[in-house]
Structure formats: C-alpha cells, structure tokens
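Shown next as structure tokens: one chain only, the form predicted on its own.
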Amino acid sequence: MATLVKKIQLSWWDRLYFPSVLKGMWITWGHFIRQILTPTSKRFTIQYPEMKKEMPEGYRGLHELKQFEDGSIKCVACFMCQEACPARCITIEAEEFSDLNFTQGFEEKRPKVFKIDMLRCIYCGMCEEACPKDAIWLRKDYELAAYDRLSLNYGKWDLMNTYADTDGKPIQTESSELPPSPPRNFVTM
C-alpha cells in the first residue's frame, strides 16, 4: 500500500523567497509594536525577577514539612509517603523517642532522616495525598535552581523550613532542640 505524494512545483515568485521573509518580518514587527504599546500589567511577556506568574488551584510545586505550633514536625515516620512515591524520591529513617508521662509506655516514632531528591520528584502529589497526618504538602513555588546535583536533594531541616520566613515562622536548625510531642491532654484516675 504505497502512498503517492504529489510533488508541487514552486512558481518563480515563490522561488524567490523574498516575499516570504517581508511577510515573516512584517508579522514580527506588529507583534513588537503591539508588545510595546500593551500596559505592562495586560503584556503576554512577564517581567520574571520582579513579576511572578500567579499559579492555578491544585499547581503542585515544592515540598514542605509542616510542624505544630510548638515547633515539632508533624511527620510520625509511617513510611506512607516513602511507599507511595512513584518515582522512589523520599528516603525516610525513623527514630523512636517517648517521654513515658505522656506516651503511657507506647514508643512514639519521628523521623530522623526525611530526604527528597528533587530533581527525580514528579511533583505529582501522592506523597501528600498519602500521609495520615497532613505532615507534607505542596506548595505553589517553582523556583528550584541550584548549582550542583547534591544541593537538590533536601533534607529534613530543608524542607521544614522551606517556607518558614514567607509564613512567619522561626527557622529550625539541628541545633534547635525540638519539643518531643505536642503537648496532650489525659485524663487520670
């Protein structure tokens, strides 16, 4: 089943192609001026260091660790997030700590190493759909650059405070001691 394809033949005005590129540099130059005479708020080209472009609902981009009020990280290291990742980014190790006055004997976990290498991330969001504690979520920046491969892969203090001075919150480092638990409420008998 072979196709046959009609050569076409170019007239001598078409051969020129002179015509062509006036007509090509003519469309480029209305699109110039119609670039400059639009206010810059109504202008197609955003001004990228001092216009960013508003993201829509549901835009995932980078990772947060969220924490409680009293600045313990939410994250019990249950794997969830690690297990449903589809592209094996997050790398989890769990640290177990308890302060038995308020666990009753029952080891709590947290994570001692929470790891994400972003440049394998597909920023799809079933880390955040999958975990129990609304610990991680995505947020709506996407401005991720960096010199080296090794300064994208995040690690925990990284990631809690990713957008810590755009939230107001105190930057956490390994230094700062972390309450155990947030604080809970038994009743005693």
Contents of the next structure:
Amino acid sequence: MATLVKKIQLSWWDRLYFPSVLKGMWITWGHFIRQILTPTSKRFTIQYPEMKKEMPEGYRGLHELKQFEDGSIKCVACFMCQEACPARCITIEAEEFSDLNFTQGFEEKRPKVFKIDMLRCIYCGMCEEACPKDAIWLRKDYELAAYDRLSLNYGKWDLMNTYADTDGKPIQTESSELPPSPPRNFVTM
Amino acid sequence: MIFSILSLTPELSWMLIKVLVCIGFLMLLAPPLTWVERRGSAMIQDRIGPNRAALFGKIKILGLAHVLADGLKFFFKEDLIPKDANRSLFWIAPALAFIPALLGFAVIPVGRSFQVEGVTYHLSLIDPNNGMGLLYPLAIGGLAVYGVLVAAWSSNNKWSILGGMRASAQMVSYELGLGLSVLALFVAVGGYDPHEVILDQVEHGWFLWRQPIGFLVFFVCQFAETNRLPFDFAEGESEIVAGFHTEFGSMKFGLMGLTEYIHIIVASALIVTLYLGGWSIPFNGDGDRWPVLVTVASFLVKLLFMCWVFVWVRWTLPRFRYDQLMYLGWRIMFPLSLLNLVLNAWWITR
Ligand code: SF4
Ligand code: SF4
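Hand over the structure of the form predicted together with its partner chain; the form predicted on its own is what we had up.
To see the whole picture, the full complex is given below, headed by that same chain.
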C-alpha cells in the first residue's frame, strides 16, 4: 500500500532558507572553534595507544586467579567454574596438595593445570559468579592480542600474574618458567 | 641568467614565470586543501581527524603527512580498468576533468598591475583587454561537465552513469543563473574584463554590497558548478556509491579528487574577483599606491577564506533531494538572477 507522505508547510521565514543556513553555519563554526581550542586530553576522542580509557566498575575483562597473601593460589579446583562456563573454555586438572598433612591431617586440592582459552571465552563472568572461593575474578584488562592462537591459551601462572596493576601487586614479567611455589606457612591455631 | 641562456624575451620569460607560479600554486594549494577539509570537518564534528601519519615515523605535523601518504599511495595502487569500459575515454576522462579546472584561473588577476621601466606587468596569466575577459572562466567552467560526463559514460557502470547524468543536468541548469548574475555585474561595470571589474570595485565598493542578490545566486551556483555538498549529486555516496568516479582507481582517482579541490580554488578566485574586490584592500581608497605584494596577500587571504567557506558549508548542510535541486535551480535561482539583472539595468538607466 502506498503511504502518503504529509508535506510539512514551512513558514515563509524557513522557506527563505538563508537565515537557517546561516544559523547552521554559526553552529558548526562554534563547534569548530570549541574543538580546535580544546586540548587533546579534554576532547571526546581518546587517542588510544597514548591515552587509555578508565574502564567502569563491573567491567569484565581478563581473568585473574587470586592468591593468598603468601602467594599460594586461592582456587581449590572444585570445577564449579568449568561447569558454569557457557563457552566451555576452562580446563582444570586437580592435584593433591598435602603440605597440610603434617599438622591438619587432611589433604587439599588445588589445580595442577588451570587453562582458559581467551579466544573462546565470552567474558560473561559466569566463572566469577560460580566460584565458591572468590578465586577467579574478571578484571579490567582488555588488551588481549597475540600473533598465534596458542599464546592466548592462558595457563595457571599467566592467570595468576597477568593482572596485578590496580591491586598494587607488582606485575611479574620475564620469567618464563613457573615460579617456585612459596613455602606454605603452617597454620597455627 | 637562465632566461638569456634560453634566449627568451622578457615578455616570454615573464609569461613563463607566471605560468609556473600559477599552476604550481594551484597544484600546491589543492593537497593542503584536502587536509583542511579532513581536519576541518573533524573539528566541526567534534572529532580529531587523521593525525597519525608521520614523516619518517616521527614528525607528525598535525596530520599533514597524510596528504603526502595519500598521494604516494595513489601512485602505487593498481590501475584497474573495468572490463567493458571504453578504454580510451576512460583514460582521457581524468585529464578532461582536470585541465578545464586548471585553466579557469588564467584570467584572474592575483595582484595589482605594476610598471617597471615603462613596461607594464600584469599579475594574471592572460593580460587584460584580451577580448575574453570573464567570459573565459565561465566558458571553461562549462567544459567541466564533459569531464564528469565522459568519466561516467566511459566506465560502463550504472552508478556512474546516474551520477554523470545528474551532474550534467545540474551543471547546465545552474549555469543559467550563474551567467545571468554575472551579466548583471557586467552591466554595472560596463565591461567584462576582470581588471575593470576590480578597479570598479576599488572605486565604488565591493559587489558583495552592491549586488547582494547577484552574489547569492553566483555563490550558490558555484557550489553546483563545483559539485560540492549540498549539491554533490555527481557523487552522492549514500545513493550511488561514488557516482561518476566509482570505477576510477589509483592516480586517476587522485586526479579526480584533485580536480574537485582545484575547482574550489578557481571558484573562490572567481567569487573574490567578482564580488569581494579581487586584490583590493577594503577601507583603504586609492588603488595605485598599494604595494604589489600587499595586494597579492590581500587576494590570497580572501581566496583562502572563500576556500574555507566551501569546506565549511559542505560540513554544515545536508545534500538536497534531486527534485529540490532542480526546483531551486529553475524556480528560484533563475528568476532571482533575472530579477537582479532587471533591477541593475534599471538602476544604471535611471
Ligand atoms: S567469563 Fe564466561 S566464558 Fe569466560 S571463562 Fe568465565 S564463564 Fe567461561
Ligand atoms: S576458580 Fe573457583 S570455581 Fe573454579 S575451580 Fe577454582 S575454586 Fe572452583
């Protein structure tokens, strides 16, 4: 069915066009002057590699596996996150971790392998929700790029150490091998 | 001196200098104008614009290096010709668009004529009283249609042909208003030589104030002639891809792009000469005492300002609809210019 388009009757002033054109040019001139006088740091555009945007609270970026103060991993390899992950990109292998045997008389689990394929991950934050130990967090890093697929398959050590910035923890770099796990303090009760 | 080695007469060498300087000026001004367009439009739209390309990877100079990079890129692009294109016309088309655009500048005086040892030197490529006067740039401007049309026709592309047809219809219809508005000006001056027009303006004030309607019509028609927004129907990228130069690539496209900017410069020069007093300096009487270089500077300032206005208008106004364009051309601009002519004719016979 044909649609009848109603024509809008302009007033004679509008139909002169030139006043409105001049007004428009005045507006664009204002924008031009304002933008040219604004220093780069205050403009809307963020000049990316030099300037970076502060991500909002709750932004879901690169994961971090949390550590205790002594540097041991918080994760207990319960597989909750792996189950929750809709993208099926978490791979966990558990191992027994028996320092506590001596004093406590029981054993704990910890992940031997904890891998997240960052290329499959959809950064939904389900793992963070599912974790009973608050061991996995999604943080604000978003600059994930690499030259090959394998290097975006983050392992346990990567996940524990990549993100350390706003926490105040130092970023550990340039040690290719796994750092020796620090001696666990005996729990004194 | 090199001129005596080449055994050139002073007139010839003066001519040679003028040709080199004028064409060099046009060719050198057009690329920075693309920069002005890109950065200026960015500023108008609260963006930043291209600012990344750097000379030797270091010197950024506000993105001016993009101009160089673009030019260089055009040279090294593959030169494609569509399968069923008319090859010879396809090759000629960019030149056909480019050369008329360049030629229009020839009669524009860029500064006051001066005398050295009894010889008068004129600062326009073609000396005054040549019998062509301002008819020449108008006639050459009319040729610009062929560049667009040939480019469109030869590339065997439906978008192109649509763009070409639109552009030719538009240019032809706006030429009427253009001619008539200039006619009113000639009537007021009593001559059609650019020098006479400028001297008349030195004496009696700019035509911008004396014939505002004529200026308005001429100005709008120049936009149509240069195929710029709000009248860029030849391109209309949201409707017909890139219009008449859809199929052009590499340096052919570069030439087409350059043509647009040279058109702007020549149109600005025409507007300055006809309506803004050419090389004269406002509020400063007596045209014979101004130093030549100051008049040249005055002309350049006006020219650059007009070029900026072209850019400015482009980023302010949206494109017309085609029927609106034709309506504006035939039902408003044409009668307005006629009215202007009649009014001025009455004014001088009063
Ligand atoms: S963010 Fe979502 S997709 Fe990524 S690992 Fe966690 S649960 Fe899986
Ligand atoms: S990260 Fe949390 S949910 Fe995942 S295995 Fe470790 S403790 Fe369980």
